[in-house]
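Only one chain is shown below, in structure tokens, and it's the form predicted alone.
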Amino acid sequence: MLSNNYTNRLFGRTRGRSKKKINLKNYYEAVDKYKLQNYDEKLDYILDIGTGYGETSIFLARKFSDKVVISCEKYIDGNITLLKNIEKNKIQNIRLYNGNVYDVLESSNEKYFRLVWIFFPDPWPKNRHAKRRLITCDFLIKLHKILKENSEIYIATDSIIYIRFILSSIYNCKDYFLWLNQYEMNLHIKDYFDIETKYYKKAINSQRKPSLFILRKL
């Protein structure tokens, strides 16, 4: 069972700019309905980190119907949208965690995860905020510990600054992961998956092509 005993702080908003009131009691009751209670060693899990409005979690749940998707997101407005789409589409294999991803990583000493998706993490482009970026070598090593053999990590970003930061993190973790698409001509998401999230569309509208990095556990 996931708890709230993490020590690594995450930055960013939990609510959008909308002034629409939310009944938090009802919200947390709805989240609890889809909360992961215990891991099942017979199942494979997918960790979807920073799911925004939940488009990636819905995509993964449909693509991998035999696996359980854990959608980890503290953004309340996004989770509400995800909950509505889960109910609307009658999806059975998504579990929500409304909190810190480090809590998920520290909740298990076993290797339950077959796949990790991290689409459009906040790039924190200002130098003074660089320490807030999620993708670091230390973070990748933490993921390595909870992944099954030959499992993969997919990281997407449209930030040039973050791309450079990710490349440095991958290099520093070269003993832990193989960068599968390192020598391919294209790193664009659409070369691999037909999915368009809100942040993907925002990038395209701003004439930025999101890049996708694929890592495999060694």
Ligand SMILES: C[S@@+](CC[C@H](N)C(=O)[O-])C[C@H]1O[C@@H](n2cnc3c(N)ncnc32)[C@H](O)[C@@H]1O
Second form
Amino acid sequence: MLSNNYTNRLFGRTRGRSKKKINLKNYYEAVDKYKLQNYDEKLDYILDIGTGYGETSIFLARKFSDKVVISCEKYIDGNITLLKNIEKNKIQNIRLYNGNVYDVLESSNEKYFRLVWIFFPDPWPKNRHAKRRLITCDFLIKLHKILKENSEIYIATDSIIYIRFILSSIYNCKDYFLWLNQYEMNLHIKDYFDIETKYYKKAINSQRKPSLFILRKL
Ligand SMILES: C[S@@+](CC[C@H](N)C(=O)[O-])C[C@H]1O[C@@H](n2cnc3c(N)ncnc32)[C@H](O)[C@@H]1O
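Given the form predicted alone above, I would also like to look at the protein as it appears in the form predicted together with the named molecule.
Below, the chain from earlier opens the complete complex, with every other chain and molecule after it.
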């Protein structure tokens, strides 16, 4: 299922700059092995969006071993790293979606998800690219529809422009989500979790402090 609406389109790269040769046939076979076949209504699912090299998916799979993590990413080099780490660590509860998160949302009519993580979504800082940003009120409402009651969304970013944009999206969605940590915005991500992703490290190396937003479904 492909999305043709502008806001649902995919932007950014699907391959790394190094253009290291990849056997795509082997890649898609490996992806297929980790594809979600069907949702099981007895289980709780976690949606991990834009996982890059998959550090968050490994972290979540270990932390919530009774839940199934759906790692959603279109970046092939990142997914290859994730697949290697799943095998190396013998992780059983990750399913991989190689593509656009909108497809996952559109294919899930029921409320299967207990948690959504979005770590360092692309900030698209230029005004002319603002429409590409993922976190809008419309997007949050789409997440609202697939979340179980009282479920939570975690969003991390180090971009001041995106922080402002997320704040206005949260405000516009105040009937759908409660912003749980609005009085704790100055805490560091490490005060919540011991996790470092590629973009977390980039932020710290550039002396930018990542902010974390925690929303609870109303
Ligand atoms: C800035 S990177 C962050 C990667 C990782 N979460 C981290 O913290 O290092 C954002 C990622 O989101 C992915 N992405 C952007 N839009 C997406 C979409 N609509 N569906 C799935 N992944 C998406 C991009 O491919 C990119 O790898």
